[in-house]
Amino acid sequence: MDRMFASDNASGAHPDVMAALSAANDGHAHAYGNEPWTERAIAVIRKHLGEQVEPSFVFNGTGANVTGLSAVMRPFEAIICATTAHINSDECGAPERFTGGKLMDLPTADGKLTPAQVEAAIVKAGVGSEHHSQPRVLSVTQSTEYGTTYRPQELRALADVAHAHGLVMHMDGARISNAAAFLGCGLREITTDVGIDVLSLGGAKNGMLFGEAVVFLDPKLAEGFRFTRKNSAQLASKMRFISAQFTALLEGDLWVRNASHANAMAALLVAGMRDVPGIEITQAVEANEVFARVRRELIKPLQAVSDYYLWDEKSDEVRWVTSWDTQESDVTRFVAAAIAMAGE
């Protein structure tokens, strides 16, 4: 199948991540996580992100987030996001469903909340007040929903305006590696030491075949976290295939390779696309998302070239997502096309 820019979901899994699934395959290991493939992941992640963080693996994005949510939230509070937040716009109401609780979603215009608006949105809450949900959470997402990065500074502002109002500070992790990467950092330095409480870690889209993991940074929050994930029906019972997976992934450099290669990719795209007539970059390429406004006549016809996603049909921007295997062919050939079809 031709490879596309619909989204780093639809790509494969890495060889070095099959070697490890395969690896993993070879003969029987007790369930539910009580084997060695499970501890040394939670080893490699504890190396990562602190020693005292509490790692647990799940199924999918959908399914870190809730139940690090549910872990921390009671039914009569609220979670603060961003609009464009994926467990506001993209996760059928889950979040809601599982925690009982309200998302107080905000808007922005590149993905990214400021200090300034969730101090405004506590303060117009009603605190205190038994006709209101009460803020408990504030989530975030590294990178955006509109591929934006927040800066380790912005993110301990953000943390620090949720901790002073004694809410748990959320990351929804799903490309924290493409971040990692455009930023030059580690994974720490934009998770323990800015003050994120809980992190939704990705994998799915950087190479891994399924598997996502909930981390408490702040350990004294995981307890009980085991019956929620069980509850919610997260728990793998052959859990080392996740389990391996995220050793392959973060034990060597393998996800900054990955997410490296995606950023570049989106990069060259929005190079090779930015003097192009009838296409308009939206926002700033700081991972391995593009969005653009396309002269409507273009949308469907570039859609047959490379598949992608209409993000929002009433302005015609669309989406474009490179993944850790988009190649260098790929995007001159969408490019070239697009060039074609714009002088026609």
Contents of the next structure:
4 protein chains.
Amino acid sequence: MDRMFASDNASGAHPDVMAALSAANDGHAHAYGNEPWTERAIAVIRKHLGEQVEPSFVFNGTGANVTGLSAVMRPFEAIICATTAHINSDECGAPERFTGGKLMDLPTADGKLTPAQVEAAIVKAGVGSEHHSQPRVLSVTQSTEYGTTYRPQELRALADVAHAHGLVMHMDGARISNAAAFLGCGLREITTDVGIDVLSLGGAKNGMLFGEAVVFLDPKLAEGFRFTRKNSAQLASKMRFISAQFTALLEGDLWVRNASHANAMAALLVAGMRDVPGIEITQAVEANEVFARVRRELIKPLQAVSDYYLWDEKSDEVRWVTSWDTQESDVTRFVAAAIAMAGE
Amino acid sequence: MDRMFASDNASGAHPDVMAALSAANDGHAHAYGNEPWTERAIAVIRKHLGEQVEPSFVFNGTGANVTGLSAVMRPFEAIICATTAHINSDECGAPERFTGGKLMDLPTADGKLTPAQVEAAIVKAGVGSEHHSQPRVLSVTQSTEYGTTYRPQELRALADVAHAHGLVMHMDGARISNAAAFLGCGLREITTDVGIDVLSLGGAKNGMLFGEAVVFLDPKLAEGFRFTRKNSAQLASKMRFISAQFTALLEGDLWVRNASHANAMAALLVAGMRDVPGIEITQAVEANEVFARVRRELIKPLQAVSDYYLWDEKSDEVRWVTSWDTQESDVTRFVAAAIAMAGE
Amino acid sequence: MDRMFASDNASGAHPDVMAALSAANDGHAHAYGNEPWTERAIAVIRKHLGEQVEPSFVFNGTGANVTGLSAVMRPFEAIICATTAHINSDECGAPERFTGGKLMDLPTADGKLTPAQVEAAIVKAGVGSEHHSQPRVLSVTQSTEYGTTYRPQELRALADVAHAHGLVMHMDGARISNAAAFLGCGLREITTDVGIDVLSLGGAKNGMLFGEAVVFLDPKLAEGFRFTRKNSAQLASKMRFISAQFTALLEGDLWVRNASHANAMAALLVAGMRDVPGIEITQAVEANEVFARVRRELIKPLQAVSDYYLWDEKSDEVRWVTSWDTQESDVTRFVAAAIAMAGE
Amino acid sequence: MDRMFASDNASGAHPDVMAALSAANDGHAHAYGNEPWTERAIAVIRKHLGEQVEPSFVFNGTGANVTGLSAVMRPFEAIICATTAHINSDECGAPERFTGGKLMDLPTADGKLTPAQVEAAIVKAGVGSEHHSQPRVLSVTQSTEYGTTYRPQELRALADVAHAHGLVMHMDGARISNAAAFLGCGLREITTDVGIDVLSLGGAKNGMLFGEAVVFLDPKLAEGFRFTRKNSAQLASKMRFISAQFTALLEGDLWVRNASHANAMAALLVAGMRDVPGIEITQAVEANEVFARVRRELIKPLQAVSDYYLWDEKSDEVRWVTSWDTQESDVTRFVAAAIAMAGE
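Having seen the form predicted alone, could you now give me the structure of the form predicted together with another copy of the chain?
All chains and molecules follow, beginning with the one already shown.
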């Protein structure tokens, strides 16, 4: 079907991933991960993030977030996150349901929390008073839901605040590859090296069919996690079909090629749209998402050219997402249409 | 890798399923099921089970069970099931976690509940008294965890008891195709036609890579289910990769060919093993599972020939599971090894 | 012990309540409410709120809120409330734990939500989209946590918005008697008559030892509630000891005498403090709570005169709460001390 | 009202408890337990159970059980208990709701678990396998729901099994005073001294109006409990009204006088009933409960003399419970009626 800018979830799987999936369909293997494909994928992730880390494969991003979070929380505890965080705004309350705890969401202009903001929230939360949910996790998204990217030192500063108050530092890395590609660094430099404790390592948005990993960078936090995973209905029986995809993505450089390409397409898109009358770019484009305020009459006609989401009905802000398989021609055709419509 | 008798989850995907998956990897499609592959799979399921049914795709069997159950339950309610039921014994407490409710498990000799037993359990439960969890769901597994199969009239009698007391009738159909193949009937004759209200429709054990469906045969019970699915972390973003597999399985007769083959291999296995000294078949073989008590010294050597599970350490009962891809030679080699060992 | 302004929970029980408690200690009575004391208390509440209402007694305010809320919610649903709402800020996440759902808290200047604000929140919530928690309850506090009071027409306007969107209207009435006393109306005029569906009817803050009631003004919502109450550990075995207190409070006019007195003491306090240099009253005083910004050096010395809470450390805002047993001399002594300190 | 044999919850409060309650109604006190009454009650409990123990007051027995259990459990864990255990049979699934975990109930003849039975259950549970709920708590009731009593060495043997497998040893002590009175020992000899880790210390059934305590005999397990208590809606605002009752009960010997009296009345009752034709005592009477199979025609007429529960409709087993305020004349009148009816 036609490519669009609705979501990186609208794209299919990269051919190399599909080939790896087919290759993994080879006879029998023990269920639930006791097989060579999963061992290899774990080894590959450890090569990226550190030999001590504890990766576990799950089905999807919400599954990764809620199992990772509930593994480290009790019902009287709270998660500090941005208001725009996927866990706060786009998971239908799954984090509350799985953890029993509270989300303390903080407003941001660009999807990025600041250390001062987090510090203030912790102070205000009433730590030690039994009347108030106790902050236990600081969760950031990399790259953010606004397509912006934390620099390593920004993450380190946030992790320092979290750790100073005894909080666990969680990262929703559904688009971590796009962030690393933008920053020109490895996955480790924005996770293990800057104090992240628990990572949702994304796969589906970067060329896999499905599958994410929960990675405990602090392996002590992984205690009991395989029970949490099963008990949360996130244990795949034929696990090799998740792990083989991760190996395809991460063993070579496919992960960064895919992400770099998607980022480049977003850069091309923003470059083309920046000067179109009636279109105002609203966020820095540092990954594979472009946010823009679009003159109301243009929104629907442009969606007819290539579908995308109206992010905020009140402000006419839209979101365009590029993907590993977005073609230059998709972008140029879309920009040309916008220019033509804007000029009418 | 070598085929074994450990589980039908140890098998891979049928080539036709894999081909359908590859075919579905065609450009972009809206995420979360708003695309033709999912529409087609829903239509296919409706053709099997009735035009009024409401199917939803989820990741795995536990996910199907817990979302289907929690959709119809409140935390003060209870599920009546066999002690051996997967939801009771093999889901690490996920049903309790997701529903908040109680499991009332009843002992059986063969994995099959009887109407009298269920009736007695409901009476004993203290319906109407606020001190006791209130029975809300009767859950059966078809075919059962012991490889036995409910006849349609047995299911109807159980559903009648359930409905007479206002309970919802749930079926864990992880191996429903094997049951239908054994009974020589369609899926509808053992679900919609006999009063099942909610069905976990299995895919992974019958030749898919992953994926199950929750089907509300009583469509009124589906109200709000798409929120329950999302909120339970069971909503696949690239859903076409589940639905395309279901279409491959269910549009033609692949579902019943796969299941019949697995059943035939189990029949061959039990025929071969029945007279081996030191091996005693413990359950009727009516699907793709064989249970047997095996002389203790034979258990490990036989596992070395082809791996399988020791079901009960105390009684030396083992489980052999055949699959859509089990070969006659797998069976004959295994039986020959058993005969040889038994004769030593 | 010395009276203070820390909380109306710091006060003891009114002598008439204590006498009723002693009178109820008369031989045996069936447990769990099947006795005349509870029947009488239910009748008394119905006389206030309407013959159709369904009252149930529970232990405490948080218990009333979480059982009432969880009775009408599913885990994928959400509660809209003020940021300052007790359920949001002072119950340690119990509403999230019991309901599994999300709290959508809205900022207010005075603890009071407006219809426009609620309308906007519902629109923004993404009703109908499975990615977002679905608003199910609008919860208001009367009188509010800032000591302000909704007028009946304000409640009606909020209830109209709630009902127009299919939401249940919930009231945390921990201090509803103070609100009614301020407004010069009965309890019904600010509950049943203006569209409240579920009420937490407060007792402990108005002269009882313990005990609250959950009252379903819309009796259809009470279905199954006695199971929810038990399953939430809020069913008192010797229930007569809660219900007899409610009868003492509500059968005559003790409820409004107590509340009016507390309100009068707050009025006296604010009158005395209003012109003290270094003290700035921050909220309208419409019940039994006074909020004030106090010069930092005065806060601790004044607490030594009569204890109270520093509400907001950053802004030096304090809270003074009066009670049914606050004496004029308590107030005048406290005001005199403030004047003396401020003048130094 | 007339005294009966329905439950020790049917009795009211002992006059000394009521007097203590009135005495505690003295001016203001800080809410939530920061006051001398609660400090004193904690000291009294420590004198009984050990200086290191951590007591917390809650509202009721179910509240004590579920907060104590959920404090030490994660959702993938399980509680081993007798089928008759209050947590399994009479709390409407509250333990499942609060803990998210599973109850593994074991049948007993007399309400008492044996070490061998528990050992076997742990072995069978599949410790270490992610497919199965992991045993985390062994819960016993003292005295049991059948009115029988564990000897100290029996408790020690059970605790040894629990601890050998890393389980927490929990005691539902709703009637612990009756057990101690029967055994002629202190509370410590059947709790701290024999390896109990968490205790629900009963008050209401032994002469209080309401109120129980959760006591962590292993104080490490108390970490975070005050948050769990609040988050479970079990934190009393005017806590002095619970703690003053406990002091009245436990500071002197009222606890054992009340319990001994109730036990003596049960002994008198069983002595009188033992030889009545048509009445067969079914359990050893070692506390304040008598179980008997009663000829069906006698059940209702006898209930008219003094009300009680039909325990098992199928076997015509009834339960008679005596209380701190049961009078000899209540017993003799009841026995005389039974004799008269039986002779007709």
